[in-house]
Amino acid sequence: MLSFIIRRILVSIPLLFLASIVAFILVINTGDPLEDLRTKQPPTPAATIALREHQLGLDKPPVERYVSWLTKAIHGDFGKTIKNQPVWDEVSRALGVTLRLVLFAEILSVLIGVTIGVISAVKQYSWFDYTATTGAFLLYSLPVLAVGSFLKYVLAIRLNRWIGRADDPLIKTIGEGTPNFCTPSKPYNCGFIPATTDFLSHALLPTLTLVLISFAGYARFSRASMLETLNADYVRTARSKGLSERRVILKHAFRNALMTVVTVISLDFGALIGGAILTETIFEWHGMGRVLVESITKIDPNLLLCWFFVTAVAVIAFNLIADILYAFLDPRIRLD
């Protein structure tokens, strides 16, 4: 398992390298981060654009500009904003946002998903079945927008007013905290207890929609991968051979199921790495999505950088891990 595992690290290097190329290419052709600078009125002196210019590298050629990047990110440095602030700083503090947000959400939608497919392909064509079928239909065909909007105006607006506490909301709907929470004036905030809940009540909305809009999508892929393992040979001859119905399912099928699902989970998850877009900019979310959005909107090169390589390395990272987990759930993969 060992070799199988370092096997798999040497061949993603040079993916993350060959990603760190696409993404550097992508990115320098995205337009001119000094635009406004140029065409400002009245116009800014030549000798401010040209020290702005050698100050984010556009002075130099693409590939000693590529070199240069890789060479400091390597070293972890990742230059700086045209705000003229640390990328690193920026890229790490969203990145806590979005893992707060995303695996907690991802573990639920998981369990619940999973769950539901299972015991749908299992009950095939009863109520149960129909139900789960539908339901996850519906929720996986809905738009993002629509879900958290819907959410946003019943669970928080609507049911904040029914309790008397429009005031002081006790579901908020903006925001991943609540701004100078803990200061030396309010010593009674800054314990576990009270951090938690102000996390829960801000955190509680965008998880819910992602769990809504993710456990449909897992639902049905574990629908479909068990139902195809069930109709397999071998679970046949299980079944011929004796043994108990919830150990076919449990050891015998279910296992086998879960190849399929591991592939779509691991690239979900490390997708979502790279921000949940639309849920962080309906609940106001200043993650790893709103850097993406703010990068290219404020044309940051060094930022979109980071962001992209960041990125990368997860949906790398998850895609080792599901290839170790394929590696336990068949041992013919190691073997090979």
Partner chain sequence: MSISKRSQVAALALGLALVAGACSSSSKTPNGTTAPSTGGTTGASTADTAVAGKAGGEAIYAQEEEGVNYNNSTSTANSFANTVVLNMLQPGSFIIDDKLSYVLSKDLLQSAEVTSSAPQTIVYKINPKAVWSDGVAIDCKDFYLAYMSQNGKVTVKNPDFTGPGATDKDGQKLPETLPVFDAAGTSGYEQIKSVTCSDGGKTVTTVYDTPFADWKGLFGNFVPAHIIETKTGVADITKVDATTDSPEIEKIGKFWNTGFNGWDPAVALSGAQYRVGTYTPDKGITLVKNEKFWGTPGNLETLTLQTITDASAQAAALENGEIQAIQPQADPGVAATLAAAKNVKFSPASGLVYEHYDMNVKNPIFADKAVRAAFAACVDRQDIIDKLIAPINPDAKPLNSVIFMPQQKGYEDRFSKYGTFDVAASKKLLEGAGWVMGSDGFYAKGGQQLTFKISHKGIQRRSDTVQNTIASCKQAGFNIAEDSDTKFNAERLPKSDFDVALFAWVGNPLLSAATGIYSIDGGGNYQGYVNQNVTDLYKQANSELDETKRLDLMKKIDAAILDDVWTIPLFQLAEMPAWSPKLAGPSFNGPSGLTWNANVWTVS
The other form holds:
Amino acid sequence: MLSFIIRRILVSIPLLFLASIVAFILVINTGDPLEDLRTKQPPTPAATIALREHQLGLDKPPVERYVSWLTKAIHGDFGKTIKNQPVWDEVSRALGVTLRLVLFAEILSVLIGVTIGVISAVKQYSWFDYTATTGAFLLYSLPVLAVGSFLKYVLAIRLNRWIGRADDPLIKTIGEGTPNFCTPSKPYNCGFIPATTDFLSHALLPTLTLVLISFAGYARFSRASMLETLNADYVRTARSKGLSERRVILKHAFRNALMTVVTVISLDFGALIGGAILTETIFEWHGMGRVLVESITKIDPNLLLCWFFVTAVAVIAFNLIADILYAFLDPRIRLD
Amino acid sequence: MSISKRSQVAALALGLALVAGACSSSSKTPNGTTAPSTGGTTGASTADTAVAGKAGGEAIYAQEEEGVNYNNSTSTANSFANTVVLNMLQPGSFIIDDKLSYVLSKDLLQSAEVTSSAPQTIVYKINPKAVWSDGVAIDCKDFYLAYMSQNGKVTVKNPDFTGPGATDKDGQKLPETLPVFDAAGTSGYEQIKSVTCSDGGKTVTTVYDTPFADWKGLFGNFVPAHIIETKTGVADITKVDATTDSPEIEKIGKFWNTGFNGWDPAVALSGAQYRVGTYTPDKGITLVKNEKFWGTPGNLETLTLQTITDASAQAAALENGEIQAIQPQADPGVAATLAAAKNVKFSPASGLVYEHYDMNVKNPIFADKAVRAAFAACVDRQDIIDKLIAPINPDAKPLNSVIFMPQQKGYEDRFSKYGTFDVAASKKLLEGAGWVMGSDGFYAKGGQQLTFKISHKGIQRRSDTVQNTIASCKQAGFNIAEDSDTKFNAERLPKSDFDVALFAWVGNPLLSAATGIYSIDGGGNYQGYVNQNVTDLYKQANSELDETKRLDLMKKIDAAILDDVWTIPLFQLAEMPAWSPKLAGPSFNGPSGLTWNANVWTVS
Amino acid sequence: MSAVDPILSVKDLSVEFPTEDGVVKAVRGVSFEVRPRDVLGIVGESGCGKSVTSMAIMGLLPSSANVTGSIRFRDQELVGIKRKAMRAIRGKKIAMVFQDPMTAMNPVYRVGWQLAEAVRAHEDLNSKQARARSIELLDTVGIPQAASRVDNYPHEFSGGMRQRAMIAMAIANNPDVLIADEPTTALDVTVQAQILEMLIKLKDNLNAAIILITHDLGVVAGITDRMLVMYAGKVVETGTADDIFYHPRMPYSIGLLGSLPSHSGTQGRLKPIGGAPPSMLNLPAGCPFSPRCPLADNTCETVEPPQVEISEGHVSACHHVDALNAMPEPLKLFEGARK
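Would you generate the structure of this protein in the form predicted together with its partner chain, following the form predicted alone above?
Every component of the complex follows; first up is the chain already shown.
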């Protein structure tokens, strides 16, 4: 197992290297980071533009730019944004935000989705199955924007008004916290409990949105997996032993369905590190999705490269985790 | 959802900005003026301040981009987002009010006067009470630093420059030197010969090499020079030659370029009503009252600038009571939400960005003024506004000047006589010039059909505008085609590759701003407009220090340009400021943003 | 023979499945009995209802199935029995060995674990005792080095070993009835014989009855006491192994024998029965085998044949028993038909 992991990590290095080249080619073709500066009227002094080109390395050939970026990146220096902010600070902050949002929502989605999927499969063609399957399909096909806007209107604006907290809303629609929550004039807000409450009041809607749109996928997937395993011969064998139905479903059918479900979940997780772009945008969480959108709209090469890098690492890492989990869950797979 | 880029216009104090990414309605001109004070001549005179409010309370203003840098004069930092923060933070000589006029900041200055016109000499007398939030006096040093950093004269050798003929990767010649200061603009400052301190640093005398009429746009935002002295170890900044390279000036430049990043309260000092309280990246910056402020303090206890990129998210948060004021990107859907929301005061306004048709001088079809006037008469400006702008701003009207904004002193209707939709008049003009209506319904003259293309960068609003004109001008016998090209603004416009161009300029409080656009061979004169009289008038106006005479000259320029009918001003894009009814005081201000008078805001 | 009471008697067992297209009559009035140490063979093509019959006995049919008739295990009626009561019988009194040992064992658990689970489902043993019992069981079914093999996963076993392990699982609780559904189909011939031999040996040791379900008459030859031949959900012929093998009195049985290598006559060619079994959704009115039967006449197509006792315990459902009796070589019935 250990040698497998080491080997996989070693294989990942050239993979990352390749990914960084692809990302770099994409990035340098995204556009001119100084386009805004160049199209100003009256023109930005040519000397200033020359200075910025020099600072950003835009006057250098792509290979030289790449090598210089890579050399620094290997040493953990991802450079500065076009607004001269340290890129790694921004990305690591965003990573934290995304994790806070995605982790909780993903755990909930998986728990709810898998539970519903399993029950649906066990009670195939029951009213529960029909309701859950139809509901999951509906939610699965709903656009995030629609879900988000609806929740904002109903669960925030209307609900806050209804409970008489229109001025001091209980449920928040934007950001991961109130920006002026803990100020010198409100020292009572500067503790762990108020901070947590504030966080929860902000996290509710985006979490709910993510759960609503993603649990359905897990429900459908685990229902399908369960239906497959429930019809497997070994489940029939288990029943023939006189085991309780509960044991048959959980220990035999679900345990086997779990292998594929877990793999899908861990691969999903890797992709989510890149950011829940739409949800983050709608609810103004400054996570990885926002970093991506911002770096593209602002044509910020270093920021975009760092995003690519972190996302690539996450995808590769979670692929590895998926493999390890699969091997852990399925004794037929041997990792060495 | 719009994640589109709002183009930032950084022509610091000067400039009519070409809205390159003009999918946005609001390109703004950061100016870095100081906050208006209630004791001054501005701010408190706005309509909403009639609502009595008491001091105290908190407000959050949401903007779509986070301001991250205190030194908005660098090209790296320069953005409207910073301006919105700096309005309440940084001292400056003049304030741009909501009428786009420059008003002396009486908190900072006792006076700023022209004492001589040859050479142009301005004397600033600084309020003796004026201090930075660390207690150090605001003085001539700060003026000297502004001059030093933005005169564009200090350069060092370009390390990449290997010798004459060195080129970059695109084959462009590499400059031999690079500037020490990353200045967003050098206009005006480059014409200053000297900045002299006297009276214990409380009097500043600036002498110009050549006259510069828009001098009020200079010294608009100060960063504390004494902080740079401390940080760089330079004992007295005023002793450093501001125009030649030296180890001292390079140290100063390095700090000026990057040292003011990130709202460090120890560096980003206040010289106005509010100072930096807390700053959490991506979350927001909270301004608290500046205890050291010597003038009338602001009403609010704190003012927070939060970043909300998405316009509809801003609207929902405002309606939900999380934030108190916004000015999102114009969007009909968001406008409808805001107008319908119960607890929102929505006051759409006409912004500084305006759209216009420019005819290309190189195209012989436009050589005859009758054709240009006939084109102007068949463009149904009111109908375009009714369809595209009125859904956001019902009060929108056609723009009838290219030099002045409607709220600006000097604005008069100088274009309705050409730009009122009238098919009969249009046809009459053409027939008078010898054009004959053909069997296909289009005019022709000497075998040349009355046909041309209108080019734009391919955004929906512009396409709708062009289609409207194609239809209305067809009635008048014009055969017009639409030419939509995403690279139009970036590549073809500067090469004058068009028949008629549709794009936007941004109105500016500085009257010299459009000089390049309408002067012969001026930068930004993409249509190739030639009128010696206008060029001469501009030269005269830009060095005329008497404001009344200058205004008259500008009016003449405006009339002369419009009478040539080479350009057809269409309409201003809408801006959508909105705030909570609990908040009193906000009023729209194009160049400075809603927070320009946040010191007089109150919450109930 | 009748000195011993039957431990399992099935009477008039019918199983119907409602589907969207109509009711599928999978089993139609099947009756048989088994006594301790009996080996009953049930033969027929796939889809004839033999597996449904065994699943009905195990109580493993889906809840949508409509089961009528009677299945008695000793004194207990199993049709309509409470789920929980059935669970106590299933795996304990009546156990089953399934067809494909590749898929019938759970791939993610060790063989020993799966054996122990079977034991502990019915007996209160701690894990150590259960493990010891597992090793003992593996040893019983002839797995070498059972003590170490107990920790293997099913995929680490060969096909034959897996089937032995399956049998070990089935006999874990010393059942009275062992149903083996195609227990050797997936195995190669030498292993088949070993497995069958072992089953017989176990039966004697356990004093159990075996119901051996197969489509392959060769498998049951020589080891069954009695045989049921099923076709289209019905028993079409029943008798001793000798009856069926040497005096078949139902053309379908003859057909099955004809497709058996050892019975394929002098020409050395297998004689499959032409045509396909009827759909259980729309059974023809008369004898279900009539479309494929060389003897079929008008009566066969309209009247379902009654059960006719030919000799004691030898019953056939055919209108033409007499004609078959009269034939010199009834086993060559299909050869003639195929000309």
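Predicted model only: the values in this text are computed from it and were never measured. Residue numbers count along the first chain shown, from 1. Think of the rigid core as the biggest set of C-alphas that the two forms share within 1.5 Å after superposition.
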Given a core-based superposition, decide whether the C-alpha of Ala50 shifts by 2 Å or more between the two forms. yes
Ser244 C-alpha shift between the two forms of 2 Å or more, rigid core reference: yes
